[in-house]
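Shown next as structure tokens: one chain only, the form predicted on its own.
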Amino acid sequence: MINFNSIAELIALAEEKNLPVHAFVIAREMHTSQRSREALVEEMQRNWQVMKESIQRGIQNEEHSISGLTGGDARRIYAQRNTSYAGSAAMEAAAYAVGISEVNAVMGKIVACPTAGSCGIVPAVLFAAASQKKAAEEQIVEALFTAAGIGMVIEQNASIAGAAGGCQAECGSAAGMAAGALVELAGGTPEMVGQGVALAIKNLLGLACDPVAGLVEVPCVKRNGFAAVHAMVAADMALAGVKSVIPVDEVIEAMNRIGRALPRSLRETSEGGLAVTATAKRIEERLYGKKS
């Protein structure tokens, strides 16, 4: 039986057998779900297809959400990708992440990875990387398993829910998952995968979950775009040999402690942060017809 309860254990398994991280994530899921490798891969391929469809819809989207708060920004970002300061790859990833989140805001079909509020980050970076690195579909699907394994460890040892741990648990976790997947996709070692996860998460520690008017739109949609670029930078650093002074599992432990320490007002209750600014309160009154 393949089992791991930490990123360190997952890395050790991969290094011992000289196999990529995704191989052990798949093996564990085969045992846990009692399903074949083929069945699991087929399901992940279907998830990837939904992700790609939401990206294509997102960057073409001009539809606004019912609240009127979001819609059309992914299209704007994508149009500027070749004249941007950040470079085309980063801006494409940002556009894809925002686009998927905008699709979610208009009740379109997305894959929660790990949550609906952070749904744009992992698929966005992998879609951008697939083009940049000329990666095959099989490689992308394998990278998604790597991301899933990282997410499993985070959920087991901390949280992936904004209501429990703030947005560090949602966009932070997704950025860590995305960074690790990118490192493996680029041929990085299992140890580099762990470094990518640590570098991505530790710089989003303490991120508040403060949705305006209780909707997963502001600041959530644009935050997905920023976190996608953040994940790409973390992956590049890890691939360059940069290491996190604090080991990855200690970073996840810190995220858990910080999440527990965050006041209720910063954990998806819309009672703090951006959600209680004057503009946010006017939006809330417009949408719900009352002052809070």
Contents of the next structure:
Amino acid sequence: MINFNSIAELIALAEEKNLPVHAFVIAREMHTSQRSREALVEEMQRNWQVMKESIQRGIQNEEHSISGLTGGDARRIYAQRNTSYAGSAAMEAAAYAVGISEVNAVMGKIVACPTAGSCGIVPAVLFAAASQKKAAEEQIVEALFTAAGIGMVIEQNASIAGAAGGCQAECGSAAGMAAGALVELAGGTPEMVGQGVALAIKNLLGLACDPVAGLVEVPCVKRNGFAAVHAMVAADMALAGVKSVIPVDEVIEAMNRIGRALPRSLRETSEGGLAVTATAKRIEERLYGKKS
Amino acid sequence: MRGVFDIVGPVMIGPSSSHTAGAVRLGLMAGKILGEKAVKAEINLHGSFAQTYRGHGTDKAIIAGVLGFLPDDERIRDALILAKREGLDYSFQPVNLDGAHPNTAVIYLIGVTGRVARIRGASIGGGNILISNINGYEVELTGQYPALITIHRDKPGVITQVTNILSRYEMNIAFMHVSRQNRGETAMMIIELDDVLPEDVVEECRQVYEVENAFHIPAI
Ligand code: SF4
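Having seen the form predicted on its own, the form predicted together with its partner chain:
Following is the full complex, with the preceding chain placed first.
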């Protein structure tokens, strides 16, 4: 049976057989779930369809969330894309990611990837890549398997939950998954895929999870936009031949260690960081009334 | 290791897998245990659920579940209005349950024919749930597997009779949990299975002399 417990093992499989990473993620899943390749691909296609719908809805969204804290920014970012410093590709990805997160915040339909809080990052960069490089639908769906394989390893060897590992575990993991998927989509080698993951995660290590008023909105929604652009840069660096000095699995190990060292107040409890600022306290009071 | 669709997935209604998607599943489970259309729902929320339920739509999510909606149903955001239309009366109260998981709900339902169900459960992360109490019995139920629940007199041999029926139908038991209030009185048994449970099996279990009632909770 095909199995992997680290990114290095996944890369080794791909290099040995001279096939892309997604082939082994699919092969493993076929075995563990006892489902056919077609059935798995079909389910992933359905997920991609939901992702695309959430992007379309997101960049047009004018609705505010129940709390009133988010809504309408994806539209603003998208409108600005051609006159921006960062360039239209980056701004589009940011708009898509913020848009999906806004859809999440208004109780719209999304695909957790790996979580609801970080759901904008992977689809945003793949959608941007699809329109730029004109990648076929089929390749995007395959790249989603690559992203999943990376996330599976992170989940096993570190965490993908903000409550356990801080936001590095959610938006950091999503950025790593997104970067790896992008590298594969551009025809990078499996080894470059690993570099992309390492570069993306390394730069988001230590990220706190401190959502204002306990809601998946501030800083989460805008952070999805930043992390999407971040993942694109990491993929471009890896494709340019930049290597992470610390190998990807050691980066994931470091993420795990840092997550454990993070105080409870920065792990989704809303008892630290941004969540205890004067403004956050006023927002909490407005939403929940005075705490006794 | 988790599967591909645990990482890229599930498709869900936001904003939070634990406060929204998991909450839908708690409501669903309560509705399935009631086993008929609910006309009244009294819900107590503890911890983070009590604090953030409006912002996360946890109230809408639980009611959506009671109405039978799945976690990816776009009607969840309108569930409170739909409940009114369906004749489901609901109320939410924050409570403090000592030592309970921060995302715990106690859901009390009354059905059209007067049946009642009280379940206590927590949303334990990633949309997963754990039901810890059903109608006063301590249980552990995740909703990941189809389950057979029996209420029976706490006598020797009952469990064997029920498991014999299952083995005759070649049903494999994944997990099993027995709990009782007092020795010799009524007990509850929960058997989680690998496969979907045919209604015949449930009916046969009801025929066991000591079994007062048996019912089937599908995986949710
Ligand atoms: S800050 Fe916390 S809640 Fe928000 S996306 Fe990051 S991990 Fe999730």
